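One chain follows as structure tokens, the form predicted alone.
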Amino acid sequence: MVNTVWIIKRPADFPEIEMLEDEDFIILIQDAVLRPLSDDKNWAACKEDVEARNIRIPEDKCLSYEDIIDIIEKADKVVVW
């Protein structure tokens, strides 16, 4: 179960770490995929945006649009930055 899904669109638009709870999940889309997070966080990047920018992010951290929609539907709250 995901409490809050944080959808981040730009590299500079990350929430303050104090705002995040253990059950929160960050999804990087658009240019935010250029700034991946450390592996100890609950995060993933949009696979299509990663491929479009020709960058390398571990495969287990890449989500398709379908995967992202599934996470959004199961979340209690969604915040887009």
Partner chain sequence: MAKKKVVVLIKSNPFSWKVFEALRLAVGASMEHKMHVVFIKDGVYSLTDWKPQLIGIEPFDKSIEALGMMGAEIIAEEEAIRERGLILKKWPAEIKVMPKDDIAELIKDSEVVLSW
Contents of the next structure:
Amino acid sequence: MVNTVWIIKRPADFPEIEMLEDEDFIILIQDAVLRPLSDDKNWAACKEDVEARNIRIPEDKCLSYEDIIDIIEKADKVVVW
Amino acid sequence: MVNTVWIIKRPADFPEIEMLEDEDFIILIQDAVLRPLSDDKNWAACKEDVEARNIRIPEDKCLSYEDIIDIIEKADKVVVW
Amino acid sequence: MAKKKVVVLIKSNPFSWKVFEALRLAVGASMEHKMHVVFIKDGVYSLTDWKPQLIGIEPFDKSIEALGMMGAEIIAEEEAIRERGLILKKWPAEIKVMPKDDIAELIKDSEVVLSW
Amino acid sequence: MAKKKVVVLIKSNPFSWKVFEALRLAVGASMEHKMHVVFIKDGVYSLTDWKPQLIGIEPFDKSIEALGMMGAEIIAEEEAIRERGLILKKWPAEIKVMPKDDIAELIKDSEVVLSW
Amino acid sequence: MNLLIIMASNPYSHDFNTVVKLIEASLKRNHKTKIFFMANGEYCLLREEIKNLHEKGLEVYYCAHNAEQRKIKPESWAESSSMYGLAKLMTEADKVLIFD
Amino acid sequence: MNLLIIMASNPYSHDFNTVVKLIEASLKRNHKTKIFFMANGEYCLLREEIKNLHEKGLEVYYCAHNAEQRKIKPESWAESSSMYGLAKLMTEADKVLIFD
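Let's compare: the form predicted alone is above, so bring in the form predicted in complex with its partner chain.
Full assembly next; the chain just shown is listed first.
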């Protein structure tokens, strides 16, 4: 069960630490994929946005748009940052 | 005689130091007025953009749009950054 | 089909049309939902005595007044105001100044968060 | 009424329509002027093997080819490429890699600078 | 689920691509999918992609005030609405995403 | 002087306000003042402010390709042009400013 899903659009433009909970999940889209996160966070990236920018992100961190929709469906709430 | 006039729109988004010459002149407009420059640079700010944001910038550093047009006319060239 | 707890989170400065539109949305949504309009980061400039007309933007006063009448809560981030050295204007509705931690709690408790 | 020395300076990344439009402008202007298209900062991503179609943007190849045919110079900032660890794609025109200092000189010498 | 997307970004933006792709995926998953255009998002009503998505099942609404202000005359497949209409759409929605 | 402004930003932006104010000032100073709309700047052709400035002497041009792409049909006070047309305008201009 995912708590809040945060969709991040811009590199280095994140909700502040007070807002993030351990069970939250971060999805990087658009230019945010240019700066992948460290492994201590729950995160993944939009596969098409990664491939479009020719960036290397591990396959298991990449989500199709349908994966993203499934995560949105299961989330408690979704915040597009 | 002004060399190049640089019109800066965003705070902290400047041409790099290599590009600026001593005789160049910097005009801050839009949100760039939120971060005034230090006095070792040739600069001024768009008066209306300053007043709209309720920022304190010395009167002698503030330009009307007509002042800006006059500076553009006299400049060698103008770069909107 | 129930009334929701909604946060309209304003993090951009008000010197373009963005925040004006965000407030219009907040006013509309407050007719149906429990509305919290929360100004954080550069969003807090919205509540100072700035002059929208000088840059071709409509003033916010009517929207703020409508939010107050509709029982929406209007909240400004304490740290953001302090860091920027800002003074809030007197608005036609109550503005609550709140620390970051409490704002984080409010966001956690809400069902819909619309960030601008 | 003379031919001008023009620099189209691309400092934004190409993942929106901005750079595509900048190149269209550069192609048009190179019919009349001495054109230099200079990619600096995040602009250098434009010249890598990225995939515009995946994000709904038209490819740049035709514009780059046209610039080459029209005798425009295409220049990429050496430091920007290195800092980002990028590899440039093979394009249908010559791309000159140039250090910041030389790019600054080029800008000083030009009559019109259009920055994107 | 009942997914509502509020679109306030202009049609030649990162957000436009994201929104189109998310809607395609949502429709493939058979979710009830709605979009509400406001502010500079109104200009998106002029793009073919939105019409095509409507034909695949996307319900399209827009803020009539913003459209008029921008002199946009949407076609009849888009439904004229208001900020109060948006509030109602939010009531019915399981998830609300905003792009601005 | 002969001032040319290239406008590629959308009409509800910081740039729109700046451009309108600069043009007003330039016309007051009796400078020959021209604007060329392209990309998302095309949407500015739908704003009254531009028409009013045209009536005060502003010469208005636009990229026909971008207008068609965005389904904008400018009124007759705006002159249909192209990127090659823009190159010609640049030849005549003393100063060229771009807002994007």
